[in-house]
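Starting off, we have a lone chain in the form predicted alone, written out as structure tokens.
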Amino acid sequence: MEPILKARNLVKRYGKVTALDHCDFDLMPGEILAVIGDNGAGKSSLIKAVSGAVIPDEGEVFLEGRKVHFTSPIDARHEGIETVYQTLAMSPALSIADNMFMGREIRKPGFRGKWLRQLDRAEMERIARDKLSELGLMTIQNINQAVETLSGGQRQGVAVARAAAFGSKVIILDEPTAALGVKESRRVLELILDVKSRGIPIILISHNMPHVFEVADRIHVHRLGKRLCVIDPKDYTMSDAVAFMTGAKEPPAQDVAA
């Protein structure tokens, strides 16, 4: 099976620091691929390179077998890749519907939309409500309430729903449960599995090993700027994964990515 998103020989340098050192990456259709690695291993640079947030110095990125050149996250968005960053990138004072459509507002049809640039609020609210309902998030009473009135888990839910609404090919989640309590983390994990059940592959960057082992189909272990190995969570323990990540243990030859 051909990966839906793959990268070959990615290199990214910041001055004398090499963040990505001829790194490869493969995301298969319909899977949850966790990306783990120690701080400074280059996970963020890898994710930014495949989502358009940084431009690699060398190497290639392919989406559905096509070579792509992203010069910004907007390019990646146009190709159906959505990223939910750890910081969520939301405007707290704006409503849920406004946040869902930030940067891609729907205008009214005809003259009012084209020339007067009036927004079609009713349509945006309808779609936002549908998307939140689909993902079981309609515990949120009012689509017009400000995001700052939501709990951490609900905000994360809105961010994931926004990604699921527009990410037609790939969704990237950066530490989605980092700032959440146990109950809210559980809801977000359910949400991730829900999105996967719709056939959208997910890249999950996380330090939380129990979460990784619970939802991931495969685990990409990143070390010293490159892919060290890809493991199946059913074949290894969490301590194995941490040992590979920190260099305390060498991965078996069959799992080392060629």
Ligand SMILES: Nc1ncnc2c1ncn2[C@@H]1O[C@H](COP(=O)(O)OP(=O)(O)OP(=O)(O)O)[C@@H](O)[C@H]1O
The other form holds:
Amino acid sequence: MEPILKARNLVKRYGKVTALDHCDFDLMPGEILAVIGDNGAGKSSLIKAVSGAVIPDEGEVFLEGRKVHFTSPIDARHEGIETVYQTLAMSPALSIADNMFMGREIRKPGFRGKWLRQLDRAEMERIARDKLSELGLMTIQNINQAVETLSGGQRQGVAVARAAAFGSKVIILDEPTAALGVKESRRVLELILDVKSRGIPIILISHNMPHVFEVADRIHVHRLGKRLCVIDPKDYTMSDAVAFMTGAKEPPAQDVAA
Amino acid sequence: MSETAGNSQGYETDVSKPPEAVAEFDDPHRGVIGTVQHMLHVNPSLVPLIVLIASIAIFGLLLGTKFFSPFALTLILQQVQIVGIVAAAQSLVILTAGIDLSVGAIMVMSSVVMGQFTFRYGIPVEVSVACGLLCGTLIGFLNGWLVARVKLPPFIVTLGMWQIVLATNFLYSANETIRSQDIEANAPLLQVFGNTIQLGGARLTFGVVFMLALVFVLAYALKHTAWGRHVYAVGDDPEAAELSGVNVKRTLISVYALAGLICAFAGWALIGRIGSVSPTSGQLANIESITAVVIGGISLFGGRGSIMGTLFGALIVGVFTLGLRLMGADAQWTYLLIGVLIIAAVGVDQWIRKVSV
Ligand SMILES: Nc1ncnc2c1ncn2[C@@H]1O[C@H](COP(=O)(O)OP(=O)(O)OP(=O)(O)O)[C@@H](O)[C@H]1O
Ligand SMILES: [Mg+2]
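Next, report the structure of the form predicted in complex with this ligand; the form predicted alone has already been given.
The complete assembly is shown below, putting the previous chain first.
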């Protein structure tokens, strides 16, 4: 089967630091792929390179077999790739609705939208409210509330809702549950499974092994800027995975990535 | 799917039911001060509006009808029109967390282009005006390009551009003023913003009407168009804006270019205001526009504030200037009080930012 999103030989250097060192990556259609690795292993750099947020120094990215060259996150979004970045990427002073529709605002129909470029706030607020209630992630008091007045977990919820609402081909989540409470994390995991049932593949970066083992179909172990191996969570335990990721144990030969 | 693989203790299973509906409630613990803080957070131009109304009321009480008359009040509008227009441009730039020190120079340069093209080369005045507007837009575009593409700090770019444009202005115009009588006789279009509409005792110039219309149009664009939302997002956090799908560079360039165009209009209005085309006029426009923006409650850190506030800020300065002059006070008192207002405005901004209710 052809991977929906594939990367070969990605290299990304920040000055003397090599964040990605000839890294390969494969995401299969319809799967949940977890990416695990130590802090600083290069996980965020990897997903930024495939989502247009950074331009890799070397290497190629393929979407549905077609070579793509994203120069900004907008390019990736046009291709249906939605990302929740570790930093969440929200404008604190703007409202939840404004943030959810940033860069894809809905305009009023007719003259006012076409000529006066007027935004359809009511419609955007309605959709934003629907998406958030659908997620049931939080008790947002007011959809027009500025994002800076939300708690860290609520912000994460909004960012996840935004990606889930608009991603049509691939959804990338960089530590989406890091700031969430037990209940909220559970909703996000359910949301991930729900997105998968819609046939959309997901890349999940997480340090939470129970969550990873619960939802992932395959686990990409990232170490020192490259893919060390890809394992099936049914064949290994969490401590095996942690051992591979920290270098305490050699990965099994049949799973080592080419 | 290994539903329970990582969930052996089952402590999370209870919470997997869909939760209650999204709760909407008012926070009862906010208190009076908190409520005020919250209101200002939502509506940052309230502070300058209150200060404006209060200062009009105070001067009205002190001076009676000498101040509180349609004539005096519309005189204030006439006196702030140029600063008001330039401050509208400045507001856009400051909302993106930038600053434009070249606004005054762009304004004068554009007015000189309009005048010299008409009188030196005999170009039809309509074309000269268009060239002046284009000139302002191009300088603004260059500012924006240097800020967005070359990634130089706005302060440095516009500090340099200020000097360059001002020097060019003096060199090109040979420091020569075009006299009001000549303009009136040969190219009255240049003075069109000085035309007045008389409404009872009130006198509104076209320049004043333009300033008010400009502020309303920009307020609409900032609040009700995608471009406006992007301006705020870029000022708030440019990296976040970029990651969430805003074309940050294009937004920045559009803001600086639009600011340049507005300054060119200010240059046109300036000819209407002073009658002549003078390369030495408008030297204080950059400082005065920043003053209006700051008193108007727009944060110098970007992303917060409203352009209505800027209009109120410019009017506050105008009210103080005229009020104190009518009272016979030394002009230095005006500067002193403006200084106090600037510092107070920034203090209020910091206080509003603290709100996290
Ligand atoms: N913008 C940057 N400038 C300089 N160095 C960077 C930058 N971004 C990442 N790095 C470096 O690249 C390496 C990989 O970082 P990356 O953020 O990809 O790690 P990560 O696996 O996502 O870690 P974490 O689990 O902590 O999120 C680190 O050594 C980091 O210091
Ligand atoms: Mg990371």
